[in-house]
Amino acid sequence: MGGLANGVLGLWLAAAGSPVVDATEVVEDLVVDMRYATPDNFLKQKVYPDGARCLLLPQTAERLKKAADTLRAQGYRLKVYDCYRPIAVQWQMWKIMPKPGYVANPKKGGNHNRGAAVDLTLVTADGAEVEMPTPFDSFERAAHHGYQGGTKASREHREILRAAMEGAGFKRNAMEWWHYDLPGATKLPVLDVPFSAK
């Protein structure tokens, strides 16, 4: 794993005038749980460096703030699992699951690679987890937005998140309750920016 991490880190080049912002500087009460900086993800390995931040395009971060403001009034906060994703990590994911719809083909790049997608969930005002239909990164039917099984509470929480995110101008991913995109994101460039603060 050390070789992979070092190889991936070598591809994260510093660039002056970064096109992305740290989402925690826009959404001050954002909870950050970058799952790919831990082994707690579908890859079962750490592929982000320690100190990985939730980086987003400014317009993505501003929409996230709008959603967070809406949810705060309802007693919730947002917790992010993934934001900007380096293209080298996209290749690693594609090797494990080359399944469009779940993992973007790295030849084209996905919206995470553009800073234009965010994976997230709800937590209470004090940061406690709320029930959702599935865990993050679940590739089962229960993760789909149209799924009507599971508990009433899990479906209600999914809908509260969806309403806030779509109300802020995001587009949902039909197969992943946690994934939201900036409209028109596929027309934006794939980025290569540093993860960690200097």
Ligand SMILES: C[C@@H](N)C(=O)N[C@H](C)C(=O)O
The other form holds:
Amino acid sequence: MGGLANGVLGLWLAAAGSPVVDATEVVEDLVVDMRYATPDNFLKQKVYPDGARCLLLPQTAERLKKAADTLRAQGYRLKVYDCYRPIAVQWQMWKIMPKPGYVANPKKGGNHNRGAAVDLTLVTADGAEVEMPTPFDSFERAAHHGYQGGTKASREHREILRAAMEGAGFKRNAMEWWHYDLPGATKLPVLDVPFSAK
Ligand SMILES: C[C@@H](N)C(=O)N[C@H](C)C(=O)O
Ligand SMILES: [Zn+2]
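What would the structure be for the form predicted in complex with the named molecule, given that what you showed me was the form predicted alone?
Let's see the whole complex now, leading with the same chain.
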């Protein structure tokens, strides 16, 4: 879809009401740790407002619910690190890490900017993080899905998360174990919604 069509669709969505939902209203046991609302992220600064929520397109949130339902039966919950991301923040990220695969090029917009991607990990039923191959946003080979190093437990957790997310209809990012996309989302418009939107 071209820029003009995206703009028209964006205006139509705005007129029809907010295009996003708060994911905690769809996934009742979702744990939210919006890292970019804290200085604990690769930018080393807080780039979201206090209380920034996990906003997603309804179809992204529904798939997340499906993954969470699968994982609950296995004794796990999902913890999100990032959901909808304003395009201005995408530009801030690109200045620091201009590497496609690790950060989407803001000229085209990434799927976070469309409410169609989520960064997340697995936690236990009581909310404790499980071991993964690397910390979140660690841009290195050990974060790739093909990485066979690290502990057996970390590889198993990555696989449990991958199976639940792909089973729910998400597409993995080969270079980031934590990032999942709504398939076909690049055709959707880049959004401009405040974190207070409902
Ligand atoms: C920056 C990282 N958390 C991430 O989400 N990367 C993808 C590729 C993106 O920027 O869309
Ligand atoms: Zn991501």
